[in-house]
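Encoded as structure tokens, the following chain is the form predicted on its own, with no partner shown.
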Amino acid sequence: MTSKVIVITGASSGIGAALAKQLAARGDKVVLAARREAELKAAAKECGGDAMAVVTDVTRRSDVERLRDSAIQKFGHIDVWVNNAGRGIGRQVLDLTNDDVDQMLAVNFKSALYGMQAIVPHFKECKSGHVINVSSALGRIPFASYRSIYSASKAALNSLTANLRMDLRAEYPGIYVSVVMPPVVKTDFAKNALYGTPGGSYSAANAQTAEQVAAAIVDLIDHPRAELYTNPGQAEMVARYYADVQAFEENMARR
């Protein structure tokens, strides 16, 4: 298998770091991006080889464009771009402030938009490439209402991803656009959420490890498709939700 050049945002820990490590282990060239320099460099060091760390604030368009340019300067091209950076929130809808909304949209939605707008022109020139947007099952099912605007930002990301895919489908069949929707993942996400998480942390029977989610994304890179639920049971749950939203939500409320 020919090695690929893969850019991953939010790569200093969690899913992003696990993904970079797995890809590097099989011979891909990885470019890790995140704000935390020390953690980012440590993650890149674990990848070894040609792994590249680029300190990036993905809420700044200029940083995202610099990330693209740095990767192309080092490796000559980019094959895959993974918009993985994100942050949660622990605040219900009626308690949200303007700043809460602005922060969540900037980190979870606009950062991915900046990534897509930065990389797709390069993919068009190459007539190939793969954009992967890491969303969340919460973008489809409201099973944690205190995540409110986080969930809404991921639902918006799902829609934006689908629209980009449709924009490119006819003229650029070699460019793939995918959305990944993990369930609860065993990372520091809950601890790092804005305002924390009720109870300090949460768990679920369908929780996955960062390594499990990363492995699913590796398979997606090898076998591109429009949408990926990293937990096998999620697709069926989403189908049940949309088949009868009221009944599904009433059942959840009784738990």
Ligand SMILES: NC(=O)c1ccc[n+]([C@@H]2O[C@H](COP(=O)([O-])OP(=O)(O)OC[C@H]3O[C@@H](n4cnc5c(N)ncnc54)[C@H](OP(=O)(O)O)[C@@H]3O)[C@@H](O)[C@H]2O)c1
The other form holds:
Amino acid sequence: MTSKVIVITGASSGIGAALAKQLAARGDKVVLAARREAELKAAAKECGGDAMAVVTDVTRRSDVERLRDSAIQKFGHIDVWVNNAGRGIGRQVLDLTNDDVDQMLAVNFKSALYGMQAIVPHFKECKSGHVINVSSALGRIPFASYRSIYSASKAALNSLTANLRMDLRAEYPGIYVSVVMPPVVKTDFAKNALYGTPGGSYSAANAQTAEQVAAAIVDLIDHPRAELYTNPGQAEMVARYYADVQAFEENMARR
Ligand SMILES: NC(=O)c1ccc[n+]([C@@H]2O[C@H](COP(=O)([O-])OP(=O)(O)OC[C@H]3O[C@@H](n4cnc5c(N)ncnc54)[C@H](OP(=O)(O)O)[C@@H]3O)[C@@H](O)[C@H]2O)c1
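Alternate state requested, the form predicted together with the ligand (shown: the form predicted on its own):
So here's everything in the complex, that chain up top.
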């Protein structure tokens, strides 16, 4: 398999760092982006080789464009762009402030829009490329009400991803656009969520590791497709949800 140049946001920890490591281990060139410089550099060092760290705040469009330019300057082009940076929240709908909403949309939704708008013109020039947006199972089934605007921001991301894919399909069949919807993943996500997470952390039976999710994304890079549920049980859950939303919610409430 030919080595690819792959940019990953949110790569200082969790899924992004695990993904960078797995890709670098098989010979891909990785560009890691996040805000915390020390953690980001440590994650890049673990990748070895010519892995590159670019301190980036994805809520700033100019930072995202600088990330693209730095990667192209070093490696000449980009093959895959992974919008993975994100943050949760632990607050229900009626308690949300304007600032909560703005923060969640900025980091989970607008960040990926900036990424797509930065990279797709380059992919058009190359007539190939792959945008991967890391969403969440909650973007499809909003079953954790304390995640409220986080789930809504990921649902919006799912929608935007589908529309970009439709826009490119006819004229640019070599550009792929995918959305990834992991379930609960054992990372610092629960701890890092704005206002934390009720109960502190997860104990979900279907929780995956960052490495498992990263391996599923590696496979997506090799076999591009529109959507990826990283946990095999999810498709059946989604079918059950959309078959009868009320029954699904009542069943959740009884647990
Ligand atoms: N863990 C889960 O249960 C779960 C489930 C479904 C989906 N996801 C999604 O998976 C993705 C990765 O999350 P994770 O589980 O790996 O959590 P994590 O360990 O908390 O990682 C989040 C990453 O995003 C980065 N980030 C946050 N705000 C940023 C900003 N403004 N600019 C640049 N980078 C920023 C963080 O780095 P810095 O703080 O250094 O900037 C960190 O590298 C997220 O999109 C999340 O929504 C997670």
